[in-house]
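First, one chain by itself in structure tokens, the form predicted alone.
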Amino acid sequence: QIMSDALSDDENQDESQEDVMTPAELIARLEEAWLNEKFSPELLENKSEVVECVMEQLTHMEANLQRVKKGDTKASVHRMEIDRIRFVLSSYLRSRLQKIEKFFPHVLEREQSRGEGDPSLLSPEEFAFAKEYYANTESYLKAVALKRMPPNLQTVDMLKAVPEPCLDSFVFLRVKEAQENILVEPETDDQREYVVDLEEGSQHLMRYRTIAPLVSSGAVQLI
């Protein structure tokens, strides 16, 4: 409701466009992307369209807030909502940058090897950042250590030198869309693979690798 009040100036937009999200739906999309990114061990597909729309909406909210009379209790409520959204947005972007720094060669390799038509893992800005981070790390290693090594050891394979994301880590999730016959890998060699059904609204603790495609499709939400 707060978002609707703050963005009242946008109510005259063409409501017949089916692809236009309400402010509440947009913030819900951001929060979903934030939680998935926060709790997944790997870098997920970028949600730059959601980020850009949220930033645009924040601009509208700030402008509308300037027109509220000082001392109006509604102003403090709107300010709290703006601050909350800014926190979620900043945390989402920060989580992605931290993963890029931690797994940069694997992130770049995955981005550069994706098939034509596949969704981009990185935004253009993140891709530029990852490439620069790779180049700076490589230059630093050469200047500090590699030049002092024997000639046959003066190169380094970044993909081998930097650990990959641990996709076998366990994550908590909530099921948004019911799923049947999800193959679960055994935890020990003595166990067999088995299948489970995930009921809508149920919560589980599962190996991330098992449900990674469901996170990408939006069928489950990490929590």
Second form
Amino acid sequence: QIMSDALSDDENQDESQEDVMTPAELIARLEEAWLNEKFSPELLENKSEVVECVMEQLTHMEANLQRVKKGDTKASVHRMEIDRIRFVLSSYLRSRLQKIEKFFPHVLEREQSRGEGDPSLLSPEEFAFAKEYYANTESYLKAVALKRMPPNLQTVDMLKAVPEPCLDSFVFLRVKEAQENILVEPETDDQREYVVDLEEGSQHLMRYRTIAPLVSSGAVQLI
Amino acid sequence: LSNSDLIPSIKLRHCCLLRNQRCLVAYLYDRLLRIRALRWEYGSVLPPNIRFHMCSEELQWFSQYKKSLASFMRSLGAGEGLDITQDMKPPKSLYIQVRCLKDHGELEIDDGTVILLKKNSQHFLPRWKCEQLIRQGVLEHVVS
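Given the form predicted alone above, produce the structure of the same protein in the form predicted together with its partner chain.
Below is the entire complex, every chain and molecule, led by the chain shown above.
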């Protein structure tokens, strides 16, 4: 198909065999990450390896495109493919930035308090961006209003002032790996516990909170 | 009145002050969110009629925000850089028909040809080259 066609022009293909994924798998991973990030109410784990590989891919494809004769119809198809991938990548990164800005004190708190072995929420560049956003906003509020307030009111607790993501929002999902005994509603005085099995390939509308761990493990795909 | 009799009044006054602080900060923060949206809509140079409505601290915030964003975009893909303020819509067609709404000088497209963007001229151009100019109001997408 198009992707392997573009790459078959590339003499460097043998050197890049050390990559674990084929280009088609890489783009599929990008699209999964993009959809999950788009539909999840909270910021998900960063996928900077995917981002970097896709950017390398785009560079290869652009280089191959330069070598194709101008006006060749293959060129326009390759061009579309490059634009399409670049759109998905940009949209993915934009979704993340929007959530980083929206929940900035919570995102920073989570990143700064995570354990050594835990996967990082933010890429180093996103982390720098988040810290700058916090500092910029704080110094703005101080300069414009807070410094003129009574001494005991000159700070704002950002963690309290900025709302957290609503994890109880409902999301559509498709099941990639079958799951058993997912607890949808816990047992209370009024009801028995409500437990479901998720069949592979089935689609559901559920509370994000219930299936959040399944999104990060890749067992379900948000749609 | 002894000191402990004053405590309810003090508490009430403190609640009022806290509420005022909350209202003020909410108003200021809402403005910031709109200013942030301007960077994504208009690009890094704001039209003068918008700058007119901003105080100097807000201009300062905007300047710092666009710097942060630029340095983030530059860092993507191990230093290669990617302008994520482009490609806002999924690509539908390669080339689009555009009309020039104001004089904008020359535009060079990828194969080297130079187009003169004169007011009211129409051109058939690569879509990705036109995106920003359409958002800035220099070009208009002509849908036939």
